[in-house]
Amino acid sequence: MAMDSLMKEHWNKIYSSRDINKLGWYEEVPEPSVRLLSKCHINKEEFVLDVGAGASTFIDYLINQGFSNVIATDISEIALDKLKERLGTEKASKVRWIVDDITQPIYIQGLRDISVWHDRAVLHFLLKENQQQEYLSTLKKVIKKGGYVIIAAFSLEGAKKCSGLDVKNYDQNMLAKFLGGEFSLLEYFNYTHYMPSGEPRPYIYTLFQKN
């Protein structure tokens, strides 16, 4: 199966057309993140994967913390260039990169024993059933048992588009549902990002525990 074109075309030009820290959903600290990855009590040579990781802040925060077994992935290796940039050779070598599609996964499902997933506003990019199945079963098989899911989603009362794509919105008993009885939600709470314009964006964090 070949990568989504379109859907890569969309986010290498997005990444490419602006600075990172312009793009709505930038944050300087990953706060909401680092509140649910304290909770989860791995040690830092445990695999911790980054979906959608794009130009996040959240792999400086694990390479800063001493994590040594950090993934990155995203659809557009411009976003992961630039997030390789920032980090500056030294600690870029600490990351292992993976350019993929997560609802057409190569390499992401050949992963195995990830303590922690940690998807902020990837899932909700996908709308067909397909899509999400897809995502849901990579996540099965690469996730070990007593791991962690961080699943970051725009909430019920947040944007129903974001940078031009529509997105479906979550609440926590939805993602929940989502992820099935295999899984446990542990924790969830509602935080507003802003934009760099000052928008708000209303987010609900979820942790889930793999039984």
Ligand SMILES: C[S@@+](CC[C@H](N)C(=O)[O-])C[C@H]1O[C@@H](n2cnc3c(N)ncnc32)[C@H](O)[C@@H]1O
Second form
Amino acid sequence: MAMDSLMKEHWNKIYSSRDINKLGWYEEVPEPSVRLLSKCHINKEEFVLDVGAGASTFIDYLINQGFSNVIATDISEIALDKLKERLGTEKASKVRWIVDDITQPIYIQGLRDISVWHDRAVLHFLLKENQQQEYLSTLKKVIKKGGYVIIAAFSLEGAKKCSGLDVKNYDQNMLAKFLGGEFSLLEYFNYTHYMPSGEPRPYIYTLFQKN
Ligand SMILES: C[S@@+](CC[C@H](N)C(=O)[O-])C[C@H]1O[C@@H](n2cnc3c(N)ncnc32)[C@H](O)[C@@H]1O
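Since the one above is the form predicted alone, can you give the form predicted in complex with this ligand too?
Then the entire complex follows, led off by the chain already shown.
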């Protein structure tokens, strides 16, 4: 079985059990992602891949802005179904939907020429070296030369767990080391996300470009 079925079950359960706007990571406006996207010199026909998109409002933003090659992937088909539902049929039909596990990807592997790889709060769940390496080799395979990588993760001061799972905390240097010499760090900032409960969640946001 290619997909990590325990993880899939875990996330499907979470997305089934709560309204998507009550989830801890829900953002009404994905402001920090938009801020970094605005630094990417791309046109609206280029491929933008959201890894572990869940039910993220970043997808709504991209479609509303007229991006025409948006790819939303997640291990949880329930998350993507809820996102489709919020978007409505017309907008949802403009997105390419891929249910895949980024640590054992099947379909994502086949993508090429991605101009923006966006990951908010996904990499930090990958605790095992081989999961991180699979993520990285997939990223390197699909991203085009000069393409951008936006990664947001819980910062070193941030929470050690999310939705019952342990996370690996990062800073910009760790992410730069992880991506390696082929990628240049263009920008980074700390950002505190406030969960619907009001609790703060400190993140590090980074923007890299493939040389
Ligand atoms: C904290 S949520 C963030 C969702 C979204 N990026 C956002 O900002 O709203 C983490 C997401 O990663 C997805 N995920 C977790 N492990 C994954 C994996 N191995 N492959 C693909 N997606 C995964 C989960 O289903 C969930 O939607």
